[in-house]
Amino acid sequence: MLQGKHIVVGISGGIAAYKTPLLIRMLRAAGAEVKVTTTPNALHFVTDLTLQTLSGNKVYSDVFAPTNDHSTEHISLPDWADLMIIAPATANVIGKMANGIADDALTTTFLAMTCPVLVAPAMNEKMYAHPALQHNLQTLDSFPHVTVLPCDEGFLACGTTGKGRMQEPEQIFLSAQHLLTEQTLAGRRVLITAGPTQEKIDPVRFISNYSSGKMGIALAEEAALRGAEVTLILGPTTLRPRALPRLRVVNIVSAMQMYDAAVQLFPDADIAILCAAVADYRPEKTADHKIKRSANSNPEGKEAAEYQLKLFENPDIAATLGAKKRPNQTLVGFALETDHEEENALAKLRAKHLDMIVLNSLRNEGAAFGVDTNVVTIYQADGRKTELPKMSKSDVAKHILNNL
């Protein structure tokens, strides 16, 4: 997810410093090389021993130590680092650096920075509330390579409820994600369908299928990384995406509610995913009450009375989007096969007039409803076939992106 790219981590004097040593174990799980500096005061409350060894690397935190790799550290760190995060990031340290103070090893290495800068404010609401606070969040933000974080509400450390905390560790790994993506989608408009639906029987029960919508989630969640404007069509699922400035949910139920909100959304797309798995067929009336067992059925169920439930066809979402698909836009489907996969795959692909389908297989093990992981093969209209090993979904929403 970030292999391979240098993150400085910048640590000041406040309460929410706690929390860094999670966001740095999550910045290594995903592959980063991670190197922390800190102000003197951060040290009160998290150690030297801990951000170390969680880091695998020395921490900067005394310009002047005779233990530092480089005689100028706060130089050496820039020259290194794909992105600076600092958080917590306190009051004092915000006014430092938005007016260009560097008399620390934080501030100094700020100073110096010219890749992307990510700040995580965290403070007492009265300070965060305070007209010179909110003067040097401007002037830092106004910064073209800074991003300031707002604040979160809720429980302070003083005891009080407010604006000021820190943003929780997820959403600021979240954030420096989107600032390390590649904007490759930057201005596009994409729709994606995900997830089941579920076709009304009776007050109680519906017909639907195994998806849990994690593959529709994935791909939105990296359209909206690499800049994209993404409206999810989200069936019910208890699965959400993460939370991304770009990305809107519109939540369904049935097939026939994803049908029109897929054609109400379709002129304004650029590009359209149809990833979920909608219900082929639906009942042909939903009955008001519960229906119950037949009065005359054999209670030991050994003679069980018949119970017919008459089925009418939903409309088709993909061949009407292809239908409707002007020359710039781009359709992509996707195929579950169980026989005849690549047949099937190619006939969907033509009669529906998509641009790409991507065909898995429940034969295929590790691409199953509801796990982590899936195997897909991508069928391009121009002719073009890929075959992907088995990978996380989230690498598959890569590769299909990658692909339009």
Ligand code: PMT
Given for the second form:
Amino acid sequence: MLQGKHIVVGISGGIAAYKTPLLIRMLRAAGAEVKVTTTPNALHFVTDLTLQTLSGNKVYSDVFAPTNDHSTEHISLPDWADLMIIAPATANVIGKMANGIADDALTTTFLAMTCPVLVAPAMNEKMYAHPALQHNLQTLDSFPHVTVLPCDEGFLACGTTGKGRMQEPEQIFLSAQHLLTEQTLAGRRVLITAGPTQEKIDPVRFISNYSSGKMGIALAEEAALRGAEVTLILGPTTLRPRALPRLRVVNIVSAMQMYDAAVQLFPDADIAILCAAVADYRPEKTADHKIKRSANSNPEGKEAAEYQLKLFENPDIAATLGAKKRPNQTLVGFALETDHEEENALAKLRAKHLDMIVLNSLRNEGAAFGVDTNVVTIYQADGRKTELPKMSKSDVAKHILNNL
Ligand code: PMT
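Now show me the form predicted together with the named molecule; what you just gave was the form predicted alone.
Starting with the chain above, the whole complex follows.
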């Protein structure tokens, strides 16, 4: 998504500038080319050498520097850029940008930018609340190519707590990804199930599986980056998707709760992707109290006393939605197999009336539960088959959405 993109990072003179080198590293690690422009004051907070080393390019901070390639960097940078990120943007620089004032390298570069510009303000909370600053932010945000990120609330470098913190580099990076992603799913509503379910036995035990939720979360993030309205029905996992506009999470615990949420939300969805590892069985009843070992149990486990747990089958969410599917809805399932992979996956595709099934096998190293990678084969109802090598779950998510 950022591979090969040209990004100009603008830095103005605020203490949050110490975080911007991290953002530059992230952008470059994602394959982007980065060039930096600064106000003269920014270099009090972060050095030219740091920025030059991390970006791999000369820093443009002095309009009249004899080292400039030519005297019009403020024009050549906008011609080169796919995106400009200004982080941190101080109150002073925001005022200049909102009013067309260009008196240094950063502001002259900004004034010539026609590509998307992402602005991440940072300042003291009183400055941030000032009507003049808020007016300038509104003006800046009204420019069609400019997106202003709101400040975070929290501890500020001046020793107070309030709203004025620059968003963290990870969040700015995510917004940059969003701005550079083609909005191929704009206006589409996507429902995704992810993670495991837990079926309670008693207050201290449950039946579950090893799903971490990573694959489903990657799908939800990618769909949201492409502009979809995403609802993620997420089973019990410590992982959460990154904060993206139009991505909401519905937390559930049991298969029955996932079933209820999916059946309720499916009629409003254009696309549903069922990635969750749903427990196929639940205990007949949940005990109110912790189930104790039997009184005559053998402490060494020899001739162990028997305990029987009666299980009921959970409803099949995919099959239920498959039976209700309208012709304008697309239903995607996953198949997690250990043997006869293709045969089983194709049987599930047909039995559950899916439009696509994504097969992953526990026999492949780096696939399925818990890991950051997956190895999948995509089967479509019309007979198409796409076999993919091992790749990150976010790349698998891209392939799945590309095949919709
Ligand atoms: O979460 P991760 O750690 O990243 O791992 C990802 C994953 C391995 C969980 C994921 O890639 C995956 O394979 N998910 C489906 C796991 C599974 O339950 O497969 P299955 O073959 O048993 O089920 C087939 C399909 O029916 C799936 O779409 C499943 O969501 C659905 N199903 C299954 C049972 C049930 N009661 N209701 C369902 O909807």
